[in-house]
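Here's a solo chain for you in structure tokens, the form predicted alone.
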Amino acid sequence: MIIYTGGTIGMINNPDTQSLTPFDFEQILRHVPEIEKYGYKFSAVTIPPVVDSSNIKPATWIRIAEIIQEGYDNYDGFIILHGTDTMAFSASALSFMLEDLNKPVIFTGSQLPVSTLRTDARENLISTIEIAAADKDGRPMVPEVCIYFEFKLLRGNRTTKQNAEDFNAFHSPNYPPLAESGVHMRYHPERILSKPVHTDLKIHTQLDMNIAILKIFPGITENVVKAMLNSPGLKAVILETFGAGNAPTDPWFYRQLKEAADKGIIFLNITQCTQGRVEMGRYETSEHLLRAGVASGHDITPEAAVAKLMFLLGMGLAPEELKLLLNKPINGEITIL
């Protein structure tokens, strides 16, 4: 099954006002028969209006979620045609989203529209299709939520975009690929989640939004820091911090942090390096956050950072248990040392 949600690969010059603008899914076929030589049988679901990435919701994972639950007996493989600037997000959305999955899930799109002739799309969709549909012994090569682009085969919840020009938009800082399209299909099964055969899929819809991203910087200021964790209803906040997770040591940080975990707002420790991870303790600058509660992130993207917390604070947990769910990987999301 492919579900189109939208985004370039699906576009086309608006004459109007000369911007991109998402079309049918019928054009794409018509832009890309070689699929059809593969013979599988397929068939295509739009999530209607289709949008551009950046205008993806959690509404959208969650109709996303539901149709695969709804056709997941009748179909080996599935396929989300999506926009670039946020499938890193929807893909770690739905990795926490599809309960015990045990067929593939892959997010693909494009960085130039199908219908230009030097586009990305038709080797991104072809090479989709083609793991999607890929057994051995029967048994799916890939049962897991995954990312296809230029090559290669990444987990979804260890994705991040990279780059807005080059067709190599993706990368897993901390996690190698799944599979290599070269010459041959080369996949890594010792990489891949080892899944059940034979279980039923549950899917997952309460997702909690109130959540926030602090990005430290050299002379953020306790108003700002103050304003944002006093944020009506907010529930968790994720620290994006310096290098192994370090942060200000003035007194006033510490304060505000501790006082916002005290009436319950969970905080989870990342770092804004783009690879490593968070090692909590290991220098003084981040012996505060633990005294004051802060949780370790530790090798886990933004994106899979804000789709954990959603669907933890979704199943209604307490604080010490959700908190312990973050130092846990619930689908590859983070390795721990």
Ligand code: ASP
The other form holds:
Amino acid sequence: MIIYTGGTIGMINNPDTQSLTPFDFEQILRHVPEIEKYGYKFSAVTIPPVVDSSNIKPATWIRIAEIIQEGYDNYDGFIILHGTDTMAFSASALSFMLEDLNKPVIFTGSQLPVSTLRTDARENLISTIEIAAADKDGRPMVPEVCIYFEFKLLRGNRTTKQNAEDFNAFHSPNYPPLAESGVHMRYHPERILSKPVHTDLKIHTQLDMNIAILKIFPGITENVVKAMLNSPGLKAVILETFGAGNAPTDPWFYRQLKEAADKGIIFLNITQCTQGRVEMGRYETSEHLLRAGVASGHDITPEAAVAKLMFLLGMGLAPEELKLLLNKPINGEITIL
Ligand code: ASP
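Target state, the form predicted together with aspartic acid (ASP); input state, the form predicted alone:
Every chain and every other molecule in the complex is listed next, the one we just looked at coming first.
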């Protein structure tokens, strides 16, 4: 099943503004007629309105999850056509929302519209279809939520958009590709989540968006931190820290964090570095975060951190219980050392 949400892959130039604007699904198929050669049976569903992925909201994730659940028994795999800008957020969210998934759910899109001569859409779509249908001994090769882009299949919740120009738009800084496409499609089964065969898909559609990302920088002021931490309804904050999870040790900074934590706000420490991980306590400059009860994000991406918090908060857990789950991989999004 192909689920179309929008994105550059299906965009055309708006004749009035000349800006790229999402367009309908039919023209995508018209430009890639060769997919018929696979001989697979396809269905396509469009989630209206088709959007540039900057306009994707959690409501779209919920709709995708519902569509997958409705079609789960009738399809071998699911392909989500999606803009690249927020694809890593959507793939991360779906990885948490689809519990006991044992079929492929693969996001793809392109950097150039399918109608352009040098488009990357054709390769991305054709290979994604092949991977979504691939099985071995009757079992899907990749029963997880992934992103396929520019010859690489990456675990969705490990992926970040790294490039707004090159075709190689995505990378997975802390986890290697699940498959690579060259002359052969090379799968790496040892990196792919192994799932029980006979499980029913359960979808989680309760998400709580009352979170914020606080990216620290040298010179950040107390007023800014205070304003964010006192936002009405705020339940959790992703603290984007330096290096291995370090932050200023100014007494006001600790005080603001501690006061918020005492009110029940959850803090998740992730690093501003693209590679590596948070190791609180390694430096003096993270000891105070431990004392304030900040949870470690380990090697999680910012996108997966956002999705994981929305998902866990949506479960309505008590803060201590939620923090325990932040410390465990749910679907391969972190590695605990
Ligand atoms: N702005 C586009 C989007 O995210 C970019 C793309 O699809 O490549 O929808």
